[in-house]
Amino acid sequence: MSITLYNYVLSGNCYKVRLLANLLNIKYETVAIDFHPGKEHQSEPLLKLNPAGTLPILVANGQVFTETQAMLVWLAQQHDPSCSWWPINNANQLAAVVQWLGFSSRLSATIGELRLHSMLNNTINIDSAQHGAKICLRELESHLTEQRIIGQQWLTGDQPTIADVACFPYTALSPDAGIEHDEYPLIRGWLHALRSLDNFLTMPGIHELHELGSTIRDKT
(Lines of atoms letter the chains of each structure in order from A and count residues from 1; the text may use other names and numbers.)
(Lines give C-alpha, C1' and ligand atoms only; values in the text may rest on other atoms or scores of the structure.)
Protein backbone atom coordinates (compact mmCIF):
# COMPACT_ATOMS: atom_id res chain seq x y z
CA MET A 1 0.00 0.00 0.00
CA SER A 2 1.46 3.33 -1.07
CA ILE A 3 0.93 6.26 1.32
CA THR A 4 2.40 9.72 0.74
CA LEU A 5 2.05 12.67 3.09
CA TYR A 6 2.64 16.19 1.78
CA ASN A 7 4.13 17.60 4.90
CA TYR A 8 5.33 20.77 6.64
CA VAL A 9 7.33 19.84 9.72
CA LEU A 10 6.11 22.78 11.83
CA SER A 11 2.42 22.20 11.10
CA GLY A 12 0.39 20.81 13.98
CA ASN A 13 -2.11 19.29 11.57
CA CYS A 14 0.60 17.52 9.57
CA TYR A 15 2.03 16.29 12.86
CA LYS A 16 -1.29 14.66 13.80
CA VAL A 17 -0.99 12.41 10.76
CA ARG A 18 2.68 11.62 11.37
CA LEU A 19 1.98 10.88 15.03
CA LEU A 20 -0.86 8.44 14.39
CA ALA A 21 1.08 6.74 11.60
CA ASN A 22 3.99 6.25 13.98
CA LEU A 23 1.77 4.96 16.80
CA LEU A 24 0.28 2.41 14.41
CA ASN A 25 3.62 1.49 12.79
CA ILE A 26 2.39 2.57 9.35
CA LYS A 27 5.00 2.97 6.66
CA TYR A 28 4.62 6.10 4.55
CA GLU A 29 6.62 8.57 2.53
CA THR A 30 6.73 12.31 3.04
CA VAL A 31 7.09 15.14 0.57
CA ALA A 32 8.47 18.25 2.27
CA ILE A 33 6.53 21.38 1.32
CA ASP A 34 7.99 24.88 1.56
CA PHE A 35 5.04 26.40 3.41
CA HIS A 36 6.97 29.49 4.51
CA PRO A 37 8.30 31.53 2.91
CA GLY A 38 7.84 29.64 -0.38
CA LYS A 39 4.03 29.15 -0.14
CA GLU A 40 4.45 25.95 -2.13
CA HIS A 41 1.10 24.70 -0.80
CA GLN A 42 -0.51 27.35 -3.02
CA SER A 43 1.42 26.35 -6.14
CA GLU A 44 -0.37 24.95 -9.18
CA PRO A 45 0.71 21.30 -8.65
CA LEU A 46 -0.45 21.32 -5.03
CA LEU A 47 -3.69 23.14 -5.83
CA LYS A 48 -4.49 20.36 -8.29
CA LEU A 49 -4.34 17.95 -5.36
CA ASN A 50 -6.07 20.27 -2.90
CA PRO A 51 -7.90 23.31 -4.32
CA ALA A 52 -8.22 24.70 -0.78
CA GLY A 53 -4.46 25.27 -0.72
CA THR A 54 -3.98 23.76 2.75
CA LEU A 55 -1.80 21.11 4.34
CA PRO A 56 -1.59 18.25 5.03
CA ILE A 57 -2.45 16.27 1.92
CA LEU A 58 -2.47 12.49 2.07
CA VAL A 59 -2.42 10.32 -1.03
CA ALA A 60 -3.15 6.65 -0.41
CA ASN A 61 -3.32 4.24 -3.35
CA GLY A 62 -4.32 7.12 -5.60
CA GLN A 63 -7.05 8.46 -3.28
CA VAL A 64 -6.49 12.02 -2.08
CA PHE A 65 -7.43 13.19 1.40
CA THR A 66 -7.31 16.90 2.22
CA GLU A 67 -8.95 17.06 5.68
CA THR A 68 -6.85 16.02 8.66
CA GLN A 69 -9.69 14.33 10.53
CA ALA A 70 -10.49 12.20 7.47
CA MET A 71 -6.85 11.14 7.29
CA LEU A 72 -6.89 10.04 10.93
CA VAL A 73 -10.09 8.07 10.40
CA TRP A 74 -8.74 6.39 7.29
CA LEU A 75 -5.42 5.44 8.87
CA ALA A 76 -7.09 3.99 11.96
CA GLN A 77 -9.77 2.17 9.98
CA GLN A 78 -7.23 0.62 7.63
CA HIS A 79 -4.42 -0.17 10.04
CA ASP A 80 -5.90 -0.84 13.49
CA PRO A 81 -7.55 -4.29 13.54
CA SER A 82 -8.32 -3.87 17.25
CA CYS A 83 -10.67 -0.95 16.43
CA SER A 84 -9.46 0.84 19.55
CA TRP A 85 -8.23 4.03 17.87
CA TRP A 86 -11.45 4.34 15.80
CA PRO A 87 -14.04 2.45 17.91
CA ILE A 88 -16.53 1.51 15.20
CA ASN A 89 -18.08 -1.20 17.38
CA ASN A 90 -19.15 1.20 20.14
CA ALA A 91 -21.69 3.73 18.89
CA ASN A 92 -21.56 5.96 21.98
CA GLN A 93 -17.79 6.12 22.07
CA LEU A 94 -17.58 6.60 18.31
CA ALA A 95 -19.91 9.60 18.53
CA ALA A 96 -17.78 11.01 21.35
CA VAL A 97 -14.65 10.61 19.21
CA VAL A 98 -16.33 12.51 16.36
CA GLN A 99 -17.26 15.31 18.78
CA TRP A 100 -13.65 15.63 19.91
CA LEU A 101 -12.48 15.69 16.31
CA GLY A 102 -14.71 18.72 15.93
CA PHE A 103 -13.22 20.20 19.09
CA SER A 104 -9.75 19.76 17.62
CA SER A 105 -10.78 22.16 14.83
CA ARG A 106 -11.51 24.78 17.49
CA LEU A 107 -8.01 24.28 18.88
CA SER A 108 -6.59 24.80 15.39
CA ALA A 109 -8.68 27.95 14.90
CA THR A 110 -7.54 29.50 18.20
CA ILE A 111 -4.22 28.15 19.49
CA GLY A 112 -3.11 27.24 15.98
CA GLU A 113 -3.80 30.74 14.67
CA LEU A 114 -2.08 32.36 17.65
CA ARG A 115 0.94 30.14 17.05
CA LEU A 116 1.06 31.11 13.36
CA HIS A 117 0.86 34.76 14.38
CA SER A 118 3.73 34.26 16.80
CA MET A 119 5.84 32.40 14.22
CA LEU A 120 4.97 34.19 10.99
CA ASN A 121 3.32 37.42 12.18
CA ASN A 122 0.03 36.56 10.45
CA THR A 123 -2.74 39.12 10.88
CA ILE A 124 -5.40 37.84 13.30
CA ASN A 125 -7.73 39.10 16.00
CA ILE A 126 -5.41 38.31 18.90
CA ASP A 127 -7.88 39.04 21.71
CA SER A 128 -10.57 36.87 20.14
CA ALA A 129 -8.15 34.01 19.50
CA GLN A 130 -6.73 34.16 23.03
CA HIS A 131 -10.22 34.20 24.52
CA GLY A 132 -11.27 31.23 22.41
CA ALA A 133 -8.08 29.33 23.22
CA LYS A 134 -8.58 29.72 26.96
CA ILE A 135 -12.20 28.60 26.67
CA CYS A 136 -11.01 25.48 24.83
CA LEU A 137 -8.39 24.65 27.44
CA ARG A 138 -10.84 25.16 30.31
CA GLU A 139 -13.33 22.90 28.53
CA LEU A 140 -10.67 20.25 28.00
CA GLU A 141 -9.49 20.47 31.62
CA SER A 142 -13.07 20.12 32.87
CA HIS A 143 -13.70 17.07 30.72
CA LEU A 144 -10.46 15.40 31.80
CA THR A 145 -11.45 16.06 35.42
CA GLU A 146 -14.74 14.26 34.82
CA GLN A 147 -12.90 11.42 33.13
CA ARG A 148 -10.53 11.10 36.08
CA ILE A 149 -13.48 10.87 38.49
CA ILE A 150 -14.80 7.80 36.65
CA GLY A 151 -11.32 6.30 36.43
CA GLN A 152 -10.54 7.05 32.79
CA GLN A 153 -7.42 8.77 31.51
CA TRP A 154 -8.31 9.48 27.89
CA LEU A 155 -10.87 11.69 26.18
CA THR A 156 -13.44 9.00 25.38
CA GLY A 157 -12.52 5.93 27.43
CA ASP A 158 -9.81 3.86 29.01
CA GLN A 159 -7.69 3.73 25.84
CA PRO A 160 -6.45 6.50 23.54
CA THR A 161 -8.28 7.12 20.28
CA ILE A 162 -7.77 9.38 17.30
CA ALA A 163 -9.63 12.00 19.36
CA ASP A 164 -6.62 12.22 21.68
CA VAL A 165 -4.23 12.38 18.72
CA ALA A 166 -6.29 15.14 17.09
CA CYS A 167 -6.42 17.30 20.22
CA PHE A 168 -2.86 16.70 21.40
CA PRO A 169 -0.67 18.85 19.09
CA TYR A 170 -2.15 22.31 19.49
CA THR A 171 -2.78 21.72 23.19
CA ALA A 172 0.86 20.74 23.67
CA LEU A 173 2.01 23.66 21.50
CA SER A 174 -0.06 26.31 23.30
CA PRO A 175 3.05 27.77 25.03
CA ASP A 176 4.22 28.75 21.52
CA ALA A 177 1.07 30.86 21.42
CA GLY A 178 1.76 32.40 24.83
CA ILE A 179 -0.62 30.16 26.79
CA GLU A 180 1.07 28.01 29.44
CA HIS A 181 -0.30 24.87 31.10
CA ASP A 182 0.24 25.94 34.72
CA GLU A 183 -3.49 26.29 35.39
CA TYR A 184 -4.38 22.91 33.88
CA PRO A 185 -3.00 19.98 35.91
CA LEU A 186 -5.21 17.38 34.24
CA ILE A 187 -4.15 18.58 30.79
CA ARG A 188 -0.52 18.27 31.87
CA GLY A 189 -1.17 14.71 33.00
CA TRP A 190 -2.92 13.85 29.73
CA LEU A 191 -0.07 15.32 27.68
CA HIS A 192 2.36 13.25 29.76
CA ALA A 193 0.31 10.09 29.11
CA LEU A 194 0.40 10.68 25.36
CA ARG A 195 4.14 11.24 25.43
CA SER A 196 4.44 7.93 27.29
CA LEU A 197 2.85 5.87 24.50
CA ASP A 198 5.00 3.40 22.61
CA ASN A 199 6.23 4.82 19.30
CA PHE A 200 5.44 8.39 20.34
CA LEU A 201 6.81 10.82 17.76
CA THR A 202 8.10 14.31 18.47
CA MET A 203 7.98 17.51 16.44
CA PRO A 204 9.70 20.88 16.96
CA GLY A 205 8.21 22.29 20.16
CA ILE A 206 7.00 18.91 21.45
CA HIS A 207 9.64 16.93 23.27
CA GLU A 208 9.99 13.34 24.40
CA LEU A 209 9.64 12.88 28.15
CA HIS A 210 13.38 12.68 28.87
CA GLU A 211 13.99 15.77 26.74
CA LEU A 212 11.15 17.60 28.47
CA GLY A 213 12.70 16.86 31.86
CA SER A 214 16.02 18.29 30.71
CA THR A 215 14.29 21.42 29.43
CA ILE A 216 12.53 21.97 32.74
CA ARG A 217 15.77 21.52 34.71
CA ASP A 218 17.56 23.99 32.44
CA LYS A 219 14.94 26.64 33.23
CA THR A 220 15.17 26.21 37.01
Ligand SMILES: N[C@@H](CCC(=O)N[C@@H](CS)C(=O)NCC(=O)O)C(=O)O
Contents of the next structure:
Amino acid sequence: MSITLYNYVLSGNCYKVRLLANLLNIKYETVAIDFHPGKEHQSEPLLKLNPAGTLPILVANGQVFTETQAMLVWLAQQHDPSCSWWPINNANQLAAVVQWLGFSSRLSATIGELRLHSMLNNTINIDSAQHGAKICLRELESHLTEQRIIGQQWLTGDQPTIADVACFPYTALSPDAGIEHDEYPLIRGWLHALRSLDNFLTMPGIHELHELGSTIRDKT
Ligand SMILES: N[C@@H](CCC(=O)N[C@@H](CS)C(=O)NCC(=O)O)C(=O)O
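Output the form predicted in complex with the ligand next; the form predicted alone has already been displayed.
And the full complex, kicking off with our chain again.
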Protein backbone atom coordinates (compact mmCIF):
# COMPACT_ATOMS: atom_id res chain seq x y z
CA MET A 1 0.00 0.00 0.00
CA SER A 2 1.48 3.38 -0.95
CA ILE A 3 0.56 6.53 0.96
CA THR A 4 2.03 9.95 0.20
CA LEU A 5 1.32 13.09 2.19
CA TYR A 6 2.02 16.48 0.62
CA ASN A 7 3.06 18.15 3.79
CA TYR A 8 3.99 21.46 5.37
CA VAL A 9 5.47 21.02 8.80
CA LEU A 10 3.78 24.05 10.39
CA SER A 11 0.30 23.31 9.00
CA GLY A 12 -2.15 22.19 11.70
CA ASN A 13 -4.19 20.28 9.11
CA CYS A 14 -1.14 18.38 7.82
CA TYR A 15 -0.26 17.63 11.42
CA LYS A 16 -3.67 15.97 12.03
CA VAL A 17 -2.80 13.42 9.33
CA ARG A 18 0.76 12.85 10.61
CA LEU A 19 -0.54 12.49 14.17
CA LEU A 20 -3.16 9.87 13.31
CA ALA A 21 -0.70 7.99 11.08
CA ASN A 22 1.76 7.88 13.96
CA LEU A 23 -0.85 6.82 16.51
CA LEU A 24 -1.92 3.96 14.24
CA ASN A 25 1.63 3.05 13.20
CA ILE A 26 0.91 3.67 9.53
CA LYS A 27 3.88 3.95 7.19
CA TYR A 28 3.74 6.79 4.67
CA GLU A 29 5.98 9.06 2.66
CA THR A 30 5.99 12.82 2.73
CA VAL A 31 6.62 15.39 0.03
CA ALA A 32 7.71 18.66 1.65
CA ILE A 33 5.87 21.62 0.15
CA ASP A 34 7.24 25.16 0.34
CA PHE A 35 3.96 26.65 1.63
CA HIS A 36 5.67 29.80 2.87
CA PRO A 37 7.20 31.83 1.36
CA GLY A 38 7.10 29.76 -1.86
CA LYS A 39 3.28 29.26 -2.07
CA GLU A 40 4.04 25.96 -3.76
CA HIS A 41 0.58 24.65 -2.79
CA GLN A 42 -0.75 27.11 -5.38
CA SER A 43 1.67 26.10 -8.13
CA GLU A 44 0.38 24.42 -11.28
CA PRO A 45 1.41 20.83 -10.42
CA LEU A 46 -0.17 21.06 -6.96
CA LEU A 47 -3.33 22.73 -8.29
CA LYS A 48 -3.70 19.79 -10.65
CA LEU A 49 -3.85 17.54 -7.60
CA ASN A 50 -5.98 19.92 -5.51
CA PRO A 51 -7.76 22.74 -7.38
CA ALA A 52 -8.62 24.31 -4.00
CA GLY A 53 -4.92 25.14 -3.53
CA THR A 54 -4.74 23.89 0.06
CA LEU A 55 -2.70 21.39 2.05
CA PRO A 56 -2.71 18.63 3.07
CA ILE A 57 -3.08 16.40 0.03
CA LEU A 58 -2.96 12.65 0.54
CA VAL A 59 -2.48 10.18 -2.28
CA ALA A 60 -3.32 6.66 -1.16
CA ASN A 61 -3.05 3.84 -3.70
CA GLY A 62 -3.60 6.37 -6.47
CA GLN A 63 -6.70 7.93 -4.85
CA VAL A 64 -6.31 11.66 -4.14
CA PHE A 65 -7.79 13.14 -0.95
CA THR A 66 -7.90 16.92 -0.48
CA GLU A 67 -10.00 17.18 2.69
CA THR A 68 -8.31 16.42 6.00
CA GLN A 69 -11.41 14.85 7.52
CA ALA A 70 -11.67 12.39 4.61
CA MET A 71 -8.00 11.49 5.11
CA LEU A 72 -8.59 10.76 8.80
CA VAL A 73 -11.62 8.60 7.99
CA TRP A 74 -9.73 6.68 5.31
CA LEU A 75 -6.64 6.08 7.47
CA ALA A 76 -8.69 4.92 10.45
CA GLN A 77 -11.04 2.73 8.40
CA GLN A 78 -8.09 1.06 6.61
CA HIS A 79 -5.75 0.65 9.56
CA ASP A 80 -7.74 0.29 12.77
CA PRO A 81 -9.15 -3.24 12.97
CA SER A 82 -10.61 -2.47 16.42
CA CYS A 83 -12.87 0.20 14.85
CA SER A 84 -12.32 2.41 17.89
CA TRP A 85 -10.87 5.48 16.13
CA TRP A 86 -13.70 5.50 13.56
CA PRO A 87 -16.47 3.66 15.39
CA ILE A 88 -18.49 2.34 12.46
CA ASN A 89 -20.35 -0.17 14.61
CA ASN A 90 -21.98 2.38 16.89
CA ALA A 91 -24.37 4.75 15.10
CA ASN A 92 -24.67 7.23 17.99
CA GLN A 93 -20.95 7.49 18.52
CA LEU A 94 -20.22 7.60 14.78
CA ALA A 95 -22.61 10.54 14.36
CA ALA A 96 -21.00 12.26 17.36
CA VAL A 97 -17.58 11.81 15.75
CA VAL A 98 -18.84 13.41 12.52
CA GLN A 99 -20.34 16.24 14.59
CA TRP A 100 -16.92 16.91 16.17
CA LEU A 101 -15.19 16.67 12.80
CA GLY A 102 -17.49 19.53 11.76
CA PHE A 103 -16.53 21.40 14.91
CA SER A 104 -12.85 20.95 13.99
CA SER A 105 -13.55 22.98 10.83
CA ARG A 106 -14.71 25.84 13.05
CA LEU A 107 -11.45 25.62 14.98
CA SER A 108 -9.52 25.82 11.68
CA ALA A 109 -11.62 28.76 10.48
CA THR A 110 -10.99 30.74 13.67
CA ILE A 111 -7.82 29.68 15.50
CA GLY A 112 -6.19 28.41 12.29
CA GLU A 113 -6.83 31.69 10.51
CA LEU A 114 -5.64 33.76 13.50
CA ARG A 115 -2.48 31.69 13.60
CA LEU A 116 -1.82 32.18 9.88
CA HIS A 117 -2.38 35.90 10.45
CA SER A 118 0.14 36.08 13.30
CA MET A 119 2.67 33.87 11.48
CA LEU A 120 2.30 35.05 7.89
CA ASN A 121 0.33 38.29 8.24
CA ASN A 122 -2.61 36.95 6.17
CA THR A 123 -5.52 39.38 5.94
CA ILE A 124 -8.44 38.37 8.18
CA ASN A 125 -11.14 39.90 10.37
CA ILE A 126 -9.29 39.54 13.68
CA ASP A 127 -12.19 40.50 16.00
CA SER A 128 -14.59 38.10 14.38
CA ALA A 129 -12.02 35.24 14.36
CA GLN A 130 -11.14 35.83 18.03
CA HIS A 131 -14.80 35.95 19.01
CA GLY A 132 -15.45 32.71 17.10
CA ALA A 133 -12.39 31.05 18.61
CA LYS A 134 -13.45 31.86 22.17
CA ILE A 135 -16.97 30.54 21.51
CA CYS A 136 -15.40 27.30 20.23
CA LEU A 137 -13.15 26.89 23.27
CA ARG A 138 -16.02 27.59 25.69
CA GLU A 139 -18.16 25.03 23.87
CA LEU A 140 -15.36 22.47 24.02
CA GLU A 141 -14.73 23.14 27.73
CA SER A 142 -18.40 22.76 28.52
CA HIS A 143 -18.67 19.51 26.53
CA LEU A 144 -15.60 18.07 28.26
CA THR A 145 -17.13 19.03 31.61
CA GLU A 146 -20.27 17.05 30.71
CA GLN A 147 -18.13 14.15 29.57
CA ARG A 148 -16.21 14.22 32.85
CA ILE A 149 -19.52 14.05 34.77
CA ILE A 150 -20.49 10.84 32.96
CA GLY A 151 -16.97 9.43 33.41
CA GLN A 152 -15.76 9.84 29.81
CA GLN A 153 -12.38 11.36 29.09
CA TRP A 154 -12.66 11.81 25.32
CA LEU A 155 -14.94 13.80 23.03
CA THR A 156 -17.28 10.96 22.16
CA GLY A 157 -16.64 8.18 24.66
CA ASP A 158 -14.07 6.41 26.76
CA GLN A 159 -11.65 5.90 23.83
CA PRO A 160 -10.07 8.55 21.62
CA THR A 161 -11.36 8.78 18.05
CA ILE A 162 -10.43 10.74 14.96
CA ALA A 163 -12.63 13.52 16.39
CA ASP A 164 -10.11 14.04 19.20
CA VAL A 165 -7.27 14.01 16.66
CA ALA A 166 -9.07 16.54 14.44
CA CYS A 167 -9.81 18.94 17.30
CA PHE A 168 -6.44 18.62 19.01
CA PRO A 169 -4.05 20.74 16.88
CA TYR A 170 -5.81 24.09 16.71
CA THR A 171 -6.95 23.82 20.32
CA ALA A 172 -3.36 23.12 21.40
CA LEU A 173 -2.08 25.86 19.10
CA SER A 174 -4.51 28.54 20.29
CA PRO A 175 -1.72 30.37 22.22
CA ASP A 176 -0.17 31.04 18.78
CA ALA A 177 -3.42 32.86 17.99
CA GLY A 178 -3.22 34.87 21.22
CA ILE A 179 -5.69 32.70 23.20
CA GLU A 180 -4.21 31.04 26.28
CA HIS A 181 -5.63 27.98 28.04
CA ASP A 182 -5.77 29.36 31.59
CA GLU A 183 -9.58 29.60 31.63
CA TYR A 184 -10.05 26.06 30.35
CA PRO A 185 -8.95 23.41 32.87
CA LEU A 186 -10.85 20.55 31.21
CA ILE A 187 -9.32 21.39 27.84
CA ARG A 188 -5.88 21.36 29.44
CA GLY A 189 -6.56 17.91 30.89
CA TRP A 190 -7.81 16.62 27.52
CA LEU A 191 -4.76 18.02 25.68
CA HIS A 192 -2.55 16.38 28.25
CA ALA A 193 -4.36 13.02 27.83
CA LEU A 194 -3.81 13.21 24.07
CA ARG A 195 -0.13 13.92 24.52
CA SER A 196 0.12 10.92 26.81
CA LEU A 197 -1.12 8.44 24.17
CA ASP A 198 1.39 5.85 22.92
CA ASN A 199 3.02 7.04 19.68
CA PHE A 200 1.91 10.64 20.18
CA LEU A 201 3.73 12.90 17.74
CA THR A 202 4.37 16.55 18.44
CA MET A 203 4.76 19.46 16.05
CA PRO A 204 6.61 22.77 16.27
CA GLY A 205 4.48 25.29 18.11
CA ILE A 206 2.63 22.75 20.29
CA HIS A 207 3.63 24.04 23.68
CA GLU A 208 4.10 21.71 26.61
CA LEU A 209 5.37 23.79 29.48
CA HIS A 210 2.27 25.90 29.88
CA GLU A 211 0.00 22.90 30.35
CA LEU A 212 2.36 21.03 32.61
CA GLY A 213 2.60 24.17 34.71
CA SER A 214 -1.18 24.34 34.82
CA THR A 215 -1.48 20.67 35.77
CA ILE A 216 0.91 21.18 38.64
CA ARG A 217 -0.99 24.36 39.65
CA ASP A 218 -4.32 22.48 39.58
CA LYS A 219 -3.00 19.83 41.95
CA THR A 220 -1.75 22.27 44.55
N1 LIG B 1 -10.78 22.08 3.59
C2 LIG B 1 -9.35 21.82 3.71
C3 LIG B 1 -8.69 23.11 4.17
C4 LIG B 1 -7.23 22.91 4.50
C5 LIG B 1 -6.54 24.25 4.72
O6 LIG B 1 -7.17 25.30 4.86
N7 LIG B 1 -5.22 24.18 4.78
C8 LIG B 1 -4.41 25.40 4.93
C9 LIG B 1 -3.09 25.02 5.58
S10 LIG B 1 -3.32 24.45 7.25
C11 LIG B 1 -4.13 25.93 3.54
O12 LIG B 1 -3.66 25.20 2.70
N13 LIG B 1 -4.40 27.22 3.31
C14 LIG B 1 -4.11 27.84 2.04
C15 LIG B 1 -3.44 29.18 2.19
O16 LIG B 1 -3.43 29.76 3.30
O17 LIG B 1 -2.91 29.65 1.17
C18 LIG B 1 -9.12 20.68 4.70
O19 LIG B 1 -9.86 20.62 5.71
O20 LIG B 1 -8.22 19.88 4.50
